[in-house]
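Next up: just one chain, as structure tokens, the form predicted on its own.
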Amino acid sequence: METLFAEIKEIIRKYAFDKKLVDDAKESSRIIADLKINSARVVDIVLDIEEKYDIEIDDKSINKIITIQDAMNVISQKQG
């Protein structure tokens, strides 16, 4: 799980204005509120996750991704 966390942070980092916020992020960090990611960039993050993990994330699942942990959970569910 630690590797997955690091990989997701790396994906998010590409779209972050303040890289330090991402560097200091925890699993519970909220992608938009805490990491200051523009909501439009969340779509890019989801697309990158889909490509990296060869999964498809439906709209219902996208709406559940609030924190980094939520993203980790969706990936685990889709891969399992």
Second form
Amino acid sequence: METLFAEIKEIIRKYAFDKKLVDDAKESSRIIADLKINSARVVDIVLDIEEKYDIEIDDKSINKIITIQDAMNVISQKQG
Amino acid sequence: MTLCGNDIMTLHTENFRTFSRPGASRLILSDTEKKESKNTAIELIWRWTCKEAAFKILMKAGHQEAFSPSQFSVVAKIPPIFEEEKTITGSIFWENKRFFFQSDISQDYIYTLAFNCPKEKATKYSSIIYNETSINLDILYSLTGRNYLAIQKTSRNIPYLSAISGEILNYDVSISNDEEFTAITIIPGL
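Now show me the form predicted in complex with its partner chain, since the one above was the form predicted on its own.
Zooming out: every chain and molecule, the one shown earlier first.
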């Protein structure tokens, strides 16, 4: 799980204005509210996750992704 | 009680890159919109501003989940032709709720302001769009006629207006930033 956490942080970091916020992020960090990611960049983050893990995230699942941990959960579930 | 939500998105490279990506429309459009959309980046950006504006109203009404754009459907009064339109009006639907919007298109951005009632029935409001990322006392004075105010946010990221003394004021507030632009709408006296 530590690897997955680091990989998601790396994806999010690409879209962060304040990279340090992402470097210091925890699993519980909220992607928009805590890491100050522009909400439109969540589209990029979801598409990057889909490409990296070769999964498709259902459009209706996006509202479950609030924190980094939520993103990790969605990936784990999709990978079965 | 009138509630507002606004959203501004610049028409610069980064947003066009995001909204041109394969898969973006799948994440953003509702099933109905998928049938009628031309899937251009500018259309997706416009629909996104409408949906995010409506989502901000939902949040103020206690909605707890994260933004899920495909759950919202945007219906313009007249289907927009983006090369020509400067203003688009219409409705945004989410479950059994309806919101009313006006989008303004400039060379630099698309700005949408939505209300939970028709605009003509909305409480008188003040809005400003300006070319800076900071919010200063002069801007809040121009919107409210009051000095020494600040905008703060709740733990759920909902903005509110307070006096420097800490007193929370009875205004509905919406803020949006994208790149160098900031948009603020304030409705007094909830």
